[in-house]
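Quick heads-up: it's one chain on its own, the form predicted on its own, in structure tokens.
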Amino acid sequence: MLRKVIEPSKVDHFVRWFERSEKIVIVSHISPDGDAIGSSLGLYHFFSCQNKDVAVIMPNDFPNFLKWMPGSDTILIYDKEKDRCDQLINEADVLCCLDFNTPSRVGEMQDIILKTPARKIMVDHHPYPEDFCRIIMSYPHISSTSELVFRLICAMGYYSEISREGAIGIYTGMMTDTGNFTYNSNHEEIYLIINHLIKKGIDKDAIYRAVFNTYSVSRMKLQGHIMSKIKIFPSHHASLITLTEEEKDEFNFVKGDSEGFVNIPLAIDDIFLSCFLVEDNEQNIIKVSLRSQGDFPCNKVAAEYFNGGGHLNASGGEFKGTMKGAIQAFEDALKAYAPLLCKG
């Protein structure tokens, strides 16, 4: 039995506002991730089964290694069919808002995000929610907004509507967005959520080969590039890694290709922080991601140094500026936080 997460009046207020839609579009964040993907596909499957007029649109696209999962072929990329992408929006009865608490995470659609009529729902477990949607259910104690959805679909007493390629999209957003189960995963009820997946017929290890086994030659090696040369700051249990445009170039680089890496330090012995830092030309800035282990705020870390946020493990954000000036920002921030880290 699942713990009440969300308030039962927000479950009653959504409700009211499905029973009377006909058409719903579902939008997530930039460069959207697999819990992005995977909570979207797990909400569009329920609504479809639903006889709902229902359209996924992300910002951009999104990795490979994500487009195998059932209902991905039907999402639209705002950047390539923006006429179309905008009228959905404008006339969709209900707006459901994924897996980012701000609109400015959702790059060239925050403005049609923010003035289409549509009633908008925020389902995500990002901190520090933006008061943009009506109904807000944010809960940065959830490991992922995918688990979020399951639980709104069963407090509105649709379990058993959920199909299996809602329960796939619902599974691999959490377990990507847990780093397969290795942080933020701590709770049991994500053990019996994963049990009730399975029982849609998953097959979980199927899953996480499709994610994370398919990788190419040219990966392979740019991964063990970036890890040759691999900073270490061993007064502060920290390591670096980066990525140049220059490298993208010499390795064949494609979207996703980099997915994972800022986790890989994390398993040297004692290094508790992990940066990695990636140079994009298109956007003009350096790309953070940021881990750690235990209890060291990273999420301090990228709101403070670099326009971002996220979780106490798991966090990003971004630098406007050179590679040269996000590892000055990196290292400042080391010297600041040295209380934490020493402390382990």
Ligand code: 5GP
Second form
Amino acid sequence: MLRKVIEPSKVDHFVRWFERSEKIVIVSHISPDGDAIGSSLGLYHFFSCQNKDVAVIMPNDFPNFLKWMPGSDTILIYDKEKDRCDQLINEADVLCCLDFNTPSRVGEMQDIILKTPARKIMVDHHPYPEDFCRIIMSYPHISSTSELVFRLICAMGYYSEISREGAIGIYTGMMTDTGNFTYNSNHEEIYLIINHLIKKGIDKDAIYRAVFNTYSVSRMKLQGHIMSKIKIFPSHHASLITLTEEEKDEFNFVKGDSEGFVNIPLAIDDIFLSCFLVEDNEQNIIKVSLRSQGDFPCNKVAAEYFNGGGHLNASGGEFKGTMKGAIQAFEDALKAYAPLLCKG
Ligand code: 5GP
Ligand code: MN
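Switch from the form predicted on its own, shown above, to the form predicted in complex with this ligand and output its structure.
What follows is the entire complex, opening with the chain shown before.
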């Protein structure tokens, strides 16, 4: 069986809450990704099977390539149904905060999450968790929150209650947060868990196709366009790609179309740091995504230059200003981090 990751005292504490609670609300971070949705639905199906009154709420909408997931049609979107979501969060006995480590990651939902009298639990794998939940299950060495959800349900003694639908959520999150098991994926127990999920009836090949092989033609053309403009910083082993509002219009951009772009330059020989800047006129920011290979801490760059954070090899943030300013900030970061980047 699996080694213990979550401290038994925390599991016992949560079991006591769980047994006494009727209404449970699950929330995750803004711009939900596969792990946010997958971990939430994994837990949602488990709670539903236990006859809990459970709701999943995301701060804003999520990409179409996750909308096939069982239960995804029940997810409430805070910025579309604020009053209903506020009421559910306020009346919840337990609030499960999944895949985020600070209240600022839930955007407009932050106020209600901090104010609700619900008991709060965090299940997450981002470093430096903030102290806003009574139970904090934070394990940055685990590659996805979905894996932690599987571990939590098993540690509670409910492995047999995980349904095929719940297993699909868990697998999807594990798969997307590791780039289909190509990074952060050497932990041997990941494969033991996949073995269990397959026994639950998931079709992992079909899940891969449903998430990764559903591009529109315009999305594929956008990818070609973005990559044709890539800027390489050879001595820093770094790359930069950008996407402006004008280009979004030109390629009929829809939410999720640029998902994964930031990972692509890492396939270039000798590139260890990739930066992707996306103009967002709605929020009036430049959204920043960073990825690295090896031990380069791109979360430090995100924190110091882009008011963000994240993991050692995958981080993000935002820049208040123009695209030109964001590019300059990234080039400043390259200069400052030259001692780490320019070796080898
Ligand atoms: P992505 O590039 O996929 O948007 O984000 C990668 C990772 O960076 C996320 O899993 C999250 O940990 C972190 N991240 C992204 N954007 C932000 C942000 O604005 N603030 C913080 N603190 N972390 C972020
Ligand atoms: Mn995650």
